[in-house]
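Only one chain is included here, represented as structure tokens and corresponding to the form predicted on its own.
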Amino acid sequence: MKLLVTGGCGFIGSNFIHYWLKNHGGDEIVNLDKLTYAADPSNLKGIDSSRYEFVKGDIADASVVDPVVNDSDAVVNFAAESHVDRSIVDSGAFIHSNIAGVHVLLEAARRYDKRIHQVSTDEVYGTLSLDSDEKFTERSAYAPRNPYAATKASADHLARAYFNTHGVKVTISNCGNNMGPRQHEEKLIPKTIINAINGSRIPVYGNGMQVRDWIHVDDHCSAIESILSDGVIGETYIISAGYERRNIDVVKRILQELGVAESAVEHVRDRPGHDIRYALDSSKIRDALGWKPSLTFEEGLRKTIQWYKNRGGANGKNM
């Protein structure tokens, strides 16, 4: 199979390319990436060039998208603006990539009769109460509360509309927070690790009691693999390892692993409209496709910390 991976120089996309080529010896991958600030071509260092091709381009540019979609068997869309803080300051780039770009991909998939998998987020469902045991399921109503989440929700709705209206072979996955190698340092876990290694203060929004549903990126990749292999066209699958953790507890665990005092934590002004809790029920993908995570939260976090330590800190680059 020849896969078109969009956004393959970013965090999850690059890990997926490494994962797929390692586990699917006869397959090839074309990576279409615009190379924004969060993308790093060095994330794909060591990839077998005989089975990998890089194309620089914007998923919202049909003149670039059409030929690479036509030449592929399936599309996996990781390309997205993803940092909530940036969407609050200026949502224009998010609307361009996360909505207009997905529309262009869906049009190409319709035109050339290709399968497309849309990689989405738990943030489309909104927020849950801290004193609730409720979890989001594939049947939960969409209720995005920040511009980033709203654009991802829009993309999911477009994908479903193209399945229902045009018969495009669409699947969607909604996943929680990822940890692992090659993540941009603006995110909570790499920022905490890097600042701790460098002896800098560790910023934590508000009281840090916000709860997130964590998964190691390798387990996310294996879940997408299961969907591509056995998932039902038109269906949505929630991906979760089931590890709910408060942000402050994640930070403290990292500091403990690195031998850094908790006094390094600095509570900063909370994000506007900050969602308090995400929690996901992944029963569907586990029961229907037989998927399950391979790493515990602690194992995944240790692997992530070690990766950054081995590279000396900032964004995986030696300092």
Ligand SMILES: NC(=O)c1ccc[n+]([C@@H]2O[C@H](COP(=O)([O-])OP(=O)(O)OC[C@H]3O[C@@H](n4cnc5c(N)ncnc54)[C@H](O)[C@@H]3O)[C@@H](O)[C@H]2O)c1
Contents of the next structure:
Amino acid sequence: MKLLVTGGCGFIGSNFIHYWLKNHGGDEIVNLDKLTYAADPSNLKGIDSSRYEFVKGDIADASVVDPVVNDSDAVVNFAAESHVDRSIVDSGAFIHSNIAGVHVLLEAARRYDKRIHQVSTDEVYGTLSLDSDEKFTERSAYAPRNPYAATKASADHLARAYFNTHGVKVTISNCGNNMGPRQHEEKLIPKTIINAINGSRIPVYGNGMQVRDWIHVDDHCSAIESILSDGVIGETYIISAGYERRNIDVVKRILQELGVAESAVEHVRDRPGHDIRYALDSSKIRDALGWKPSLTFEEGLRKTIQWYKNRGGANGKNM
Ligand SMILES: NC(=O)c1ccc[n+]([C@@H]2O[C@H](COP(=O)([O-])OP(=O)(O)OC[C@H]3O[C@@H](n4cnc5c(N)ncnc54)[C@H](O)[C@@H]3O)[C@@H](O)[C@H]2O)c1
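What would the structure be for the form predicted together with this ligand, given that what you showed me was the form predicted on its own?
To see the whole picture, the full complex is given below, headed by that same chain.
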């Protein structure tokens, strides 16, 4: 099989490429990535170049997308603007990549009759209360509350519409917060690890009571693999390892692991409209596809910390 992976120089896409080539001998991957600030081509260091090709380009540019979609057996779309804080400052790039880009990919999948998997987020469902046990399911209403989430929700709606209207072979997955190697240091876990190693202050939004549903990126990749091999076309699958943790507890656990005092934490002004709790019910993918995560929260976090320690500081350059 020849897979077109978009956004493969980013965090999850690059982990997926490593994962796929390791576990699918004989398969080939084409990685289409625009190389935004969030991309790091060194994320693909050590890849088997006989089965891997890189194409620099924008998923919103049909002249680049059409030939590579036509030449593939299936598309997995990781390409997106992914940082909520940036979407609050300026959402233009989010509309472009996360909505217009997905539209171009869907049009190409329609034209060349290719399967496409859209990688989405739990943020499309909005927020849950801290004092409820409720979890999002595939039947929960979409209620995005920040510009990033709204663009991802739009893309999911478009993907479903292309399945329903045009019969495009679409699947969608909505996953919680990922941890693991190769994540950009603007995100909570790498930022905390790098600041802690560097002896810098550790910023935490507001009181840090926000709850996120964490998963190691390798388990996200194995869940997408299950969907690609056994998922039902037209269906959506929630992906979760079931590890709900408060941000402040994640930060404190990292500090403890690195032997840094909790006094390094600096509570900073909260993100506007900050969602308070995400929690996901992943019964569908577990029951229907037999998927389950392989790493505990603690194992995933320790592996992640170790990777950043081995790598060195920001981009491995300044430690
Ligand atoms: N990180 C998470 O915890 C998480 C959780 C759930 C879902 N997701 C989704 O997973 C996907 C990947 O997230 P990530 O954290 O790896 O993101 P990332 O920001 O690390 O990487 C995104 C990659 O996409 C590329 N890209 C952006 N716009 C592009 C465009 N128009 N054309 C081609 N390439 C483009 C960037 O250059 C970058 O390499 C996103 O769709 C995101 O919404 C992420």
